[in-house]
Amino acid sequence: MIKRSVSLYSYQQNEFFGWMDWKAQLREIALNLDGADGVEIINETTIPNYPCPPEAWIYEWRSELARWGLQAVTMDTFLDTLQFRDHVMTYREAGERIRYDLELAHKMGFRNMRLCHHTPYQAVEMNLDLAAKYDIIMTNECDVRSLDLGHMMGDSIESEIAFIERTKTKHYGLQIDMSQFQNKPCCIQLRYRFRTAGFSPERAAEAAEDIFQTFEKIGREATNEYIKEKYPEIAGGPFPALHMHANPIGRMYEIIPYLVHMHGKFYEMTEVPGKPGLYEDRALPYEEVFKHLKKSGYNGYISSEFEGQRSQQDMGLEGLIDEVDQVRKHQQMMKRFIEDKHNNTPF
Amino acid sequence: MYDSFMIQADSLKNDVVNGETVGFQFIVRLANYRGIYLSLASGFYVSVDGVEYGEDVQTLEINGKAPRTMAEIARAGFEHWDLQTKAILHIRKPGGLEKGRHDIGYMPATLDGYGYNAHDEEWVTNPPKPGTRGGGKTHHICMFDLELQE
């Protein structure tokens, strides 16, 4: 069975304004998500004085564990590269900086280790033993930014393979995020960027559902010409304004058997059309998702990771999306995939 | 990310040295959802009404200690600034900042990633002018109406 958890992430905007700690997030996880019983962290942001968080401070972290019987799934790390500014970091340093989050992994009870992509082999075999010693499995995330699933299935993911292969290591693996599956547009990032062209919050949501249509009835490339056509102003910038990898699900089995966590990245929830009470992120096709995890055999995590909330800081406090209650729906969403016996099998 | 919140709204005031006026500071936020080492924030794109001020004249102030240069945070290799914390960000101005309110241009450049990158070595000499690149999750200046604070 496919057992839920929650990244912290998901409540990165209540601990920015300080409304929710992280106790308080973890007694949300416990009483409110029915079931969900798994924690992932960004080590920097729940970790007080990281990396050098007070004993007291782990000591207090397990005993909340224990006190909500909440499981310490996957700490999420960081490699940044410039740290030393003078220098790129060296493979070493790196290695180093990967140790000393394992032994905080390892103090704080945790599982999984997810490192950033980007991770040079070097810096992950130094630590293969520790992680042995310690029993956490390190992986690699493919996330809709840079090690996309279609690009991970070419040469990164014989890559990734080889290397398990030849360290014969059981302490190295891959997460998938959902991101990598998003196969429709996002509305709360389309309306964003909208109001940052100008336009007033209620032209961009009707421009934002505009386009959400059109690409309905008529696919993505033809979408695209219809942006550049009627809506120059967002046409251009960094990111194409259809910012999605919509990879093959079916690709999934391929790395499954090296598959160690998954991201539910999400970024809107709302109501299904035409049945009240129940929740979907329209951009992300959770449920073949699940048909597909489920007949593959994976028993293992999927953290909500709720990303929209970036999306709406731009209107002021009032404008503000509540992060609580769109991860309530989310895993709501997930618990009825999980459940549904009448969706095992994939088509 | 954080547009609205990046500056504290309350915070534009003088900077007042001996009873004289020497510039002008404000409080800041990261624009990211995790900490970061503090010598990965290279500099803040910071203009008022139309006038912009580089990181020549901007000292950094946090985690408890006097306000440092941006040659001096950038030593500050295994000094964390957490999520959570707030910095003032001091601008030097001789005279400082009218009475009244202010147009504010906002942007921090910070050099945090995700791996190795292609334009790593290229960044440890001649990392981008902020205002250029975003920092953090931040990928345009920001603008803030704020009134200078007695």
Given for the second form:
Amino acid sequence: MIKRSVSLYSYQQNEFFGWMDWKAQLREIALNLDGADGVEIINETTIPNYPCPPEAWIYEWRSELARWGLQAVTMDTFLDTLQFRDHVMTYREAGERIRYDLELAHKMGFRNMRLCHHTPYQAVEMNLDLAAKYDIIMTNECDVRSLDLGHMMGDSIESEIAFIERTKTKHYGLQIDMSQFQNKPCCIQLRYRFRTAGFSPERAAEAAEDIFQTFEKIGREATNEYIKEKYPEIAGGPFPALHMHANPIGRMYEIIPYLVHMHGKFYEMTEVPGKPGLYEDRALPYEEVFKHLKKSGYNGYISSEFEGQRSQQDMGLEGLIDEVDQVRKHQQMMKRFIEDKHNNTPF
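Based on the form predicted together with its partner chain presented above, generate the structure block for the form predicted alone.
Below you will find a single chain and nothing else.
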């Protein structure tokens, strides 16, 4: 069965303002998410004095996980190739950084370690034996449009699979972000664009909803023309009015054998019309994605990854969205789809 986890990235605003530290975030997952038990972190955000945390802190981290019955699922890492002021990081230096992160992930009990985009295969291959020793799977994230257009920030899905097949490794795989499948406008992002164009919050909300409803009726291309005519303030510029490009969900079957972990990206949970107490992200076809995942036999974790707060950072504290509440609603939705008995027979 698919398992549920939370990326602590979802609580970034609470952490920034000092409202929740990592211990409070773990407690929230354990007590209020109805069975979710997985934790994903960004190493530089959660780990004090990264890359050299005190051993006492690592002991504290593992103790908190044990206290709440939580699993350390994925540690997200980065590779600052320009950290040296006199040269670009070499493959050997990149490999050494990955080695160090693997050592740290092992100490903290993580089963997966997500690498950043563009991590060179030469550096990854240097560490396959160490990953096997610790039984940690390194992953690369497939973000927006990469399944359909064949790239991951410059790396192709085909090259990722070719690397796995060539090395015959079981300790490198793929991590999909749910933004792959966004097929409708995201109102919280549209409201932000209207506010930055000079609209009042009230008018921005009305215009965003108007665009969403128009899209439902006439589709993306016609809605782009509608925006150019009715809302020229947000048309054009560096991005088209509606720039999401939904990938065919069926393409997942091609990479399921290599799929290790998923990001349950979401932007705004709202109540399902006519179904009080049930929530959805209108921009993402979660129900359909879950049907395909269950049919494929996927049994890994999906981490709630909330990014809606990033579209409200132009507002005062009183206008900020409640990250904790949003994650709770997202987890409720995922639990509902996981337990739905329809279309639940593996191929």
